[in-house]
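The chain below stands alone, shown as structure tokens; this is the form predicted alone.
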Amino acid sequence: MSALRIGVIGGGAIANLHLTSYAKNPDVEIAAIADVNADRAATVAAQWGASRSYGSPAELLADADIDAVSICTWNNTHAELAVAAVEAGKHVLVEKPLARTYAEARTVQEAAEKSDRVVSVGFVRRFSTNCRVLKSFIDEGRLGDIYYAKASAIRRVGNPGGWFADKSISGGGPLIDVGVHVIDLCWYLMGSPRAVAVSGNTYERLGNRSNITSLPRWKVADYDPAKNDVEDMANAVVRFENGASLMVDVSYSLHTPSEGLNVSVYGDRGGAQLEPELQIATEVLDTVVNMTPQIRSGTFDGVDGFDTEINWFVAACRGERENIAPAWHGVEVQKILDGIYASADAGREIALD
């Protein structure tokens, strides 16, 4: 089989990652690079030996020699650009979250459903050794029924500025930033049970704190402090159909004397914390016990999910592998963050759809 003649749409920091484990695979071909800035195109595909660069998107899905695509750009493209690319003959691997909103995330699950084409979304999280290793304790029945799971992504100085910070553009704040991720990997080793309510809050109480001086942290190249409206904190509890719950909370800024990721879940025969780093506890001869698996990395490994997740995508796209985050998980994932916020907005619990 021919190696997969891949193009990039988008050229940021993102864009760059799925590029280094593309160049990484053997039976990928690095095509084409598309970015509305057409001299960054280019540059970027010097850099990485693509024979093309485009000015637009459209450009690079017209190009009938390209097989699949990723779409690496800001959030309100990613649902445009994947119907796009699906109904231009292209498999699909597009970055999270899905969409902005659960409507447009549908316009994509229609579009794959319609098509023979892989639509694969970009939960890198998924694919670190961690979560595979525990999803497979979990798909062995060894914690039993999982009914219920906690979510934490913390950060404490503000949010990084530019179109983050323009809820047009992104959708929202560190909810559809950072707290897709943590809630996408609950709801995953969960076994993707269908929500059906959620109780949610969001604040605007600290704003993008570019008061703070005294820590570190990332800001885009646009960064400007007059322009914020998106929540720096959310939290909420997600019930599901099989009787299973999550709390989840996010912050972009919080007072708290310390940051970090948690994901944790429960069964009746065994829990586990995902982040920061895997442990496992179970009950052995009337004995509580805690077992901490022998692998490469407890915890999330950056290059690694991004290796396995392109890796993985590929074979999808050649017919040698499952697609494990298809369009309707994106789809249910983006119900929830949209359930958070109508809740919040509406000060009580909503039912889902």
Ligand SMILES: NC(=O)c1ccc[n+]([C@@H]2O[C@H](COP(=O)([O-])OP(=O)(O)OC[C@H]3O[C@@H](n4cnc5c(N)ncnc54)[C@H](O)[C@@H]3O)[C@@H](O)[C@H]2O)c1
Second form
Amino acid sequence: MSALRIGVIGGGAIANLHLTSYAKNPDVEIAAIADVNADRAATVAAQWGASRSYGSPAELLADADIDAVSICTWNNTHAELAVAAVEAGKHVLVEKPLARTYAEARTVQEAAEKSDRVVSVGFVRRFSTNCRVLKSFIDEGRLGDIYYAKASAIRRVGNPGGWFADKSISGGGPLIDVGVHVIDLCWYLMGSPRAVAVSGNTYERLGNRSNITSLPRWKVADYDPAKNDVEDMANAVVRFENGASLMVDVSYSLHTPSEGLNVSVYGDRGGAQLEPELQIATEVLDTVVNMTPQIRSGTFDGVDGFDTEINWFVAACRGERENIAPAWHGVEVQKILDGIYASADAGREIALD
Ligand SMILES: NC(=O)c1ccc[n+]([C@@H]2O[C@H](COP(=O)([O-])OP(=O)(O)OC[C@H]3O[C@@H](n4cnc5c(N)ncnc54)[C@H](O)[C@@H]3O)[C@@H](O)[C@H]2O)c1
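I would like to compare: after the form predicted alone, may I see the structure of the form predicted together with the named molecule?
Full complex below, order starting with the chain above.
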């Protein structure tokens, strides 16, 4: 079989990680890069040996010698570009979140359902070894019926600024940026149950804490301390059709002594902490037993995660593997995110369709 010819749209930070992984895959040719910043597209293309660079995604999508694209642009363009790419006959790996809103995300699902192309959402944490191992335990029934999950992604001074802090581009703050990862992990490990209600709160109390000098922070290139219209933190309880529930809290800015990312799921035969390190709790002979799978890394490993995500996508495009992060998964997660924002606005629990 000939190499899968890849185009990458958006040549920023996350594109670099996609390209690092594509470059390791022998079944791939990195063919072209597109960025609205044409100079950046040309630089990134030269760096990765792509023969073409484009100053607009439309030019890349019109390139008949491209089979599949990674969409690594800002959130406001994900849905529109994913739909255009599918309609241009390309397979699509679109970065998380699938879109800014549920309505936008649905357009991608509809386009995917009308086509035979692979449309995969960049839920990279699903692909890390710790998650793959836990998922295999769950699929074998080792945790039984999962009825509760808890997720937390807390930063103290972690608002990156730039487009992340501009709601019109990002769609929101920590909930849509990092909350999407931990909510997706729980939802995926719970077996993708249908969310039926959500009660959420969002707060804009501390702002971006640009005054803080005592801690390092990662800032995007165009950081402007005066610009920020996203929430500082959000929390929620999500109810599912099967009676299961999820509790989540996320922040960019919070007065807390420590930061952390925690993901746990609890079933009637066993429970598991996925992050910060994979551990499984169960009962053996009337005794509570904690098990620690002996794997290369019990926590999310970015290199492992992106390599596996990209290799999986390439194999799915070649018809060799099932796509485990289809568009409808991105839509269901987006429904929960939208629900949390809507519930916070309404000040009460809301039902989801
Ligand atoms: N999977 C992860 O863990 C992870 C981590 C970070 C970011 N992301 C996601 O990746 C995406 C990009 O984030 P980033 O940190 O790389 O941002 P970035 O700002 O570093 O890069 C984005 C690039 O997209 C370009 N761009 C914007 N709109 C475009 C358009 N319409 N057409 C072509 N190019 C366009 C920009 O010029 C920029 O070069 C975001 O959706 C973000 O949520 C995912």
